[in-house]
Every structure is written in C-alpha cells, then in structure tokens.
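Have a look below at one chain only, the form predicted alone, in structure tokens format.
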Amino acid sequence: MDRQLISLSKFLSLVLRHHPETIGIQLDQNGCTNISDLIEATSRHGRQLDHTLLMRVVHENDKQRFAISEDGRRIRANQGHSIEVDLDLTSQAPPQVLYHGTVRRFLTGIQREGLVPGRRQYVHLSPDERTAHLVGKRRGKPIVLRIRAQQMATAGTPFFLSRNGVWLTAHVPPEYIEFPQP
C-alpha cells in the first residue's frame, strides 16, 4: 500500500475507532457510519477522499481494518475501538493456542495483571506467531506470548473472532500466558 493510502488508513482508524467527532460524524451502536457522510466530512476537514480511494484503503489494507456493509452504503472499523460499540460478534471456540505480540517494557505489567484491553474494548490476539511478531515489532524488538486460549474458554471466558481474523477477549489472566524464558 502506498504512503497516501497508509496515511488515509491511519486517519480513518482514528476517526472510526476512537474520535468520530474530530470530523463531525456519528457512529451508530455498531460503529457504522454512512460512506457518503464519511467522504463528505473527511473532505471538509482537508483530506482528499472519494469513493474509489476509500475502497482502495478498505481492500488494499493488509490488516483489513475496515468492513463495508452488505448494501455497500456503510463502513466501520473491524475492531480496536476505544469507544463503546457493539460489534455484533458471536462467541466462538478459539484454537488451543493464540498469540500476542508485545515488547519487553510491558512484560512486568503483563506478568502481574495479564493482558488488559487498555483503552480498547478488547485484548487483541493473533492466530499465529508470525502475525503476533509483526504486531509486537511496531513498538520495538518483539516478544511473542503464547496464550492458552482453549483452556480459558473451557473455564468460561468468551472469545470472539473479528471479520479480519483477530481474536478478541476481555482479559487474559497471567496464568494462561506462556512467557518466554529470559
């Protein structure tokens, strides 16, 4: 994806996941807004956006951050919201192990509290080590944690699978995390 699309993707992530008010749009209870409203508001706030460019951002984003409604008229972020939205996800049985990419400076807190969503609605977990490695790499030298997801689910913790393949859960207690040996 070229620089213009990356910049626009980051901007749309900010608007659709955290601060829709920055461009004067509203999200419904499921985090959706009309595409035409988004294009108009984005353009009013100094960013070039048309339907074709928006579709490129949606379809060329390797993380598949956004989803278009079946009728093609609405858009939302798939996950990662810091504002309360109902993503209309159904609880699913996770695989035996999921992964979480992080960096060393967060390990002490994770060992003490587990994985917490922070400002987001959910903790994000990856289906494979490679993806978790890439996630952790955004903040420095990555460390990949193994999460005993199936054990958590058996103990009653719900898991959800977003449209773009990211596993979500409310909290991962430290006893379900396999930390790398020093």
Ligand code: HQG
The other form holds:
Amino acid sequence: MDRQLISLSKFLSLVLRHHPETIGIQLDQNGCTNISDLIEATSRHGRQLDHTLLMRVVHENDKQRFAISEDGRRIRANQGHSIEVDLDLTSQAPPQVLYHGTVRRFLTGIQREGLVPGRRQYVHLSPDERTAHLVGKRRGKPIVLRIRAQQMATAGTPFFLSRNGVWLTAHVPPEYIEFPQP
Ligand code: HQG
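Return the structure block for the form predicted in complex with the ligand; the form predicted alone was the one displayed.
Every component of the complex follows; first up is the chain already shown.
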C-alpha cells in the first residue's frame, strides 16, 4: 500500500471501528455504513476520497481490514472495534495454540488478570508466531505469548475467527497463557 492508502486506511479504521461521529456518520448494529455516505462525509471532513480510491483501500489493504457488502453498497471494518457491534461471527474451534504479541511492560498485568480486551471488543490472537511478533513490534521489543486455545474452548470459552483471519475471544485467563522464560 502506498502512503496515501495507508493514511486513509488508518483514518477509516478510526471512523469504522471507534469514532464514526468524528465525521458525523452512524454505524448500524453490524458496524456497517453506507459507502456513498462515508465518501461524502469523509470529503466534507477535508479528506480526498472517491469510490475508486475507497475500493483500493479495501482491496489493497495489507490486513484486509474492511469488507464490502454483497450488494456493494455498504462497508464495515472486519475487526478491531471499540464500539459494540455485532459482527455476526459464529464461534468455531480454534487450533490447539494461538499466539499473542505484546511487550514486556504489559507482562505483570497480563500475569495478574490474563489478556483483557482493553478498549476493544475482544482480545486479538494470531494464528501464527510470525504475525504475533509483528503485532507486538508495534509497541517495542516484541514478546510472543502462547495461548492454550483448544483447552479454553474445551472448557467452554467461545472463539471467533474474523473475516481477515484474526482470532477473537472475550478474555484469556492467565492459566492458559505460556509466558516466555525471563
Ligand atoms: C495488552 C492491530 C496489561 C495487550 C494488530 C496489547 C492486531 C494487557 C494491549 C490488533 C493486558 C492492547 C490488536 C493486561 C492485554 N495488562 N496489558 N491484563 N491484557 N494487554 O491494540 O492485540 O492494524 O488493543 O498485550 O495487528 O495489540 O489495528 O491489541 O499489547 O491485530 O488492524 O494491551 O490491532 O491490527 O492493545 O492489537 P490493542 P493488540 P490493526
């Protein structure tokens, strides 16, 4: 993605996951908004956006952060919301182990409370170590935690797989987390 697309992707993440009111739009209960309203409101907000550019942000997005409805009229973020939305995901069995990328300064909190969603709707887990490493790296020297997801699921915790491959769950208690040796 080029710089213009990255900047637009960040802006659309802000609007479609956290603060639609910044540009005066509303999301429906599934987190969707009308594409033409979004384009108009974004342009009114002083950011250049048209349909072609929006489709490039969606299709060239490194993490497939956004999805378009089948009729092509609506858009939403695939995951990452702080606003409560119903992504209509069905729970499914996770692999035996999932991964979470974080940094050392959060470890004490995680050891105490487990992984909590913070301002997001869910805790985000990665299917592979490499992805978790990149997630942790956003904040400093990455630390990758191994999560015994299958055990959690067997004990009754639902897991969801977002449309862009991120595993979501409400909370990971510390007893299911393998911490790296200090
Ligand atoms: C940490 C990006 C202290 C947690 C990424 C994380 C991902 C705790 C931070 C997606 C804690 C929350 C999500 C506890 C969790 N005490 N710290 N008990 N429990 N934490 O950004 O997983 O580019 O909300 O380790 O690539 O980092 O936005 O979650 O460091 O897929 O599409 O609290 O966001 O994708 O941070 O990242 P975040 P995350 P996008």
